[in-house]
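Only one chain comes next, encoded as structure tokens, the form predicted on its own.
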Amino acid sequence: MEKKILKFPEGFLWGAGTSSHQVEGNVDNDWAEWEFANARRKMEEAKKKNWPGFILDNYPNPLQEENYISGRACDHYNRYEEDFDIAASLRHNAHKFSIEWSRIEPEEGKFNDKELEHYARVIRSLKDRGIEPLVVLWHWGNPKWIAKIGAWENKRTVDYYVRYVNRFIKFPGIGDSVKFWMPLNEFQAYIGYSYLGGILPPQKKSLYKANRVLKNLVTAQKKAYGLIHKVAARDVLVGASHHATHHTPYNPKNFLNVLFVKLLDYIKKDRIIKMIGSCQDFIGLQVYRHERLRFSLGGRYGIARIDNEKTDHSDMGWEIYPEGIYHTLKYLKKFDLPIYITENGIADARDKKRTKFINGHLCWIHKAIQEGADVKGYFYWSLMDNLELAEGFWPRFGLVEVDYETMERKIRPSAREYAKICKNNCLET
């Protein structure tokens, strides 16, 4: 049977992307002190799970309390040049990563030169390598300082966050380097596991707070894409980065179901995107899984429960189902801008799905471009193994493998695979 070519457009960016705390190493920030109180709680409950073989197999593994402490992490702070010199022999031509606040500005008004010099020669590293970066300027971490006057909650949160930008973004070799930005990297679902699900730190539980924080964010959103705007290179696009869970009802025939999916899409897209309105050039779509929704007291979302029993999944337990990228993407042509998507993987340690979890997302998003959805980039999450959230090391996303022993790097045979894309600017199927 004769391949089927799916050409992308011209200038299409592929990459892969990764985030400071996650994978530099030695970050000191409110997530570090986190994770030192909480490490063996989350190891203690981890041993009531059945775990396969294979992932007990790894160090570090989910019954080891070391998994969920970052330490040195990737040591990406000092790899950089050999992790950028392998995403350019796998034809990335573009790479999506954060800054690190807490590196930049330590202490309240205490600006570091030094690490401002640093991220200036990662700009420089990727620019040297014919790799377009893409900047985010906060993702999850804080200074510890910022962390003891309430962080998002605390109204003057903002004013230091874009005090810290605009030190960040006039450093010469960063704002005149950079074309690509996301002030922040998708709050709503920050706001959902630390305010709301109460997983991740600060861990609280509370509406009023989750709203508040909303509220503060979004002013960060507006100020800083202001602020790039007026400083940063000529061509700069500022873009807003959007968590995207694709939801459909468990069944299509239950009111209550259907009810639920549309309330829970306008919560989770639609008001933040119109809160934004025009203070983001792109949306930086970032999709991973899909949400089957049964009416159900005392669910996940208060009335609902998730039900994938049925079907393939990662190695985190998420539902393989590219479809429903499509069906995002369809329901973001609305707002009418164009659409990067900065992160899209699957944790698999033993590299049998990542292939195919890939192809079958381009696949999709592919059909969405043919439809008139304006999508402009892709960006694998994420280059490397690395720290997951509260997870932990365990999970395996990386395009490359890390042995966090000896840090040695190993490049997966999916990685090759989407070599041959990047390279070709085209999928087989």
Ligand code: BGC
The other form holds:
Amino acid sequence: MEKKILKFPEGFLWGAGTSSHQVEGNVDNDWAEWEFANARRKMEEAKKKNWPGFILDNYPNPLQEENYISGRACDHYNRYEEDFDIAASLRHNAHKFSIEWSRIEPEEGKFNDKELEHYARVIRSLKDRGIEPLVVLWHWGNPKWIAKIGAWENKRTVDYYVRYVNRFIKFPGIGDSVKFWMPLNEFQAYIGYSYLGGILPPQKKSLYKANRVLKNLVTAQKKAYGLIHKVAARDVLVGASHHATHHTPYNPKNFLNVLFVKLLDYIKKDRIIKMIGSCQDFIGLQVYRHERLRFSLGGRYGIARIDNEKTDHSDMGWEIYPEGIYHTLKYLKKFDLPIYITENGIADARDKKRTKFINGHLCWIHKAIQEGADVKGYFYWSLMDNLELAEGFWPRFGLVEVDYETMERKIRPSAREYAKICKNNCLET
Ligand code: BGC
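Please give the corresponding structure for the form predicted together with the named molecule, as opposed to the form predicted on its own shown earlier.
So here's everything in the complex, that chain up top.
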């Protein structure tokens, strides 16, 4: 077959992402506090499942308590220089990471300058390697004192968050050096996991609370947007991170299935993007999976169930469907905003599917660009294996494998394939 070269726009950002709680280690926030109870619950669940050998042979595995406790995580807090050396060697020109609020303000009103200096060093160390930082100011973990006042259910959290952001961006070497910002990670997934699905802390299941949290998060995004534009460097871009799963009706001829998909798309995409309005210079699109929805009582969305039984999956059972990103990009066209793909990745411990996954998505992204989508960057999730939310360490999303006993990093073959794309700004198919 004839080879095709898919060229990406000039100045395209290529990189990967991480988040503080998932990689840094020794994080003392509400999420870390909750992990012990989660471990007990998940280990019971895990005992009932049949796990493949390639998962059980790894450390830690889903039957072990350590799997669910962030603990040292990847020790990225201490090893960021080594990790950024790896990213640079893989030709990444950008990197997305998050700031741990609980380090900056462990107690109400008591800011820790040492931690601010730490993040200033992290930023400098990226820039020294020619890597553009994209800074996320909150990736779900809250200081414990914020959790005590009801976290994002409480309006006061917005003011506290804005005060933290203000302090953070005014610190020398931070606001004056970063161009790309996202105040909050994924409204949709945080609310879905923490206030509807009961999967992450505070494990609530309340539509009323979910809506209140959404409103507070949107206000926080708007206020942070104004503040960063006022205080930080002149040419900053402040985006909003959106988790956008591609939904399709299991049976396109079933009216209820079609209606449900439309409703879900409206609630999870249009409504939130419209609420944020002009307080987003770009959409940070975060895409993982595809859900074929079938109308029925019970299941993930209460009145619909996901049916992906006949498709190719990641280790976590998420359907691999690269075409979905194309449809999502086309769907988002109406908002007329530049888009950075700020997360897209696969749990694949054997590294058998990752290259196909990345290349497949890039082919469809390229097609969307050809047809007018303004996509300006791609960040694979994640630079390294890390703590995958409530599932813990067993899902392996990394371009780089982490040995959690020795903390040794090992570059996976797929990372080297992705490096060629980053280097050449094109994909050869
Ligand atoms: C989150 C990440 C998470 C990834 C895979 C995203 O929604 O931002 O923290 O690891 O999904 O589940």
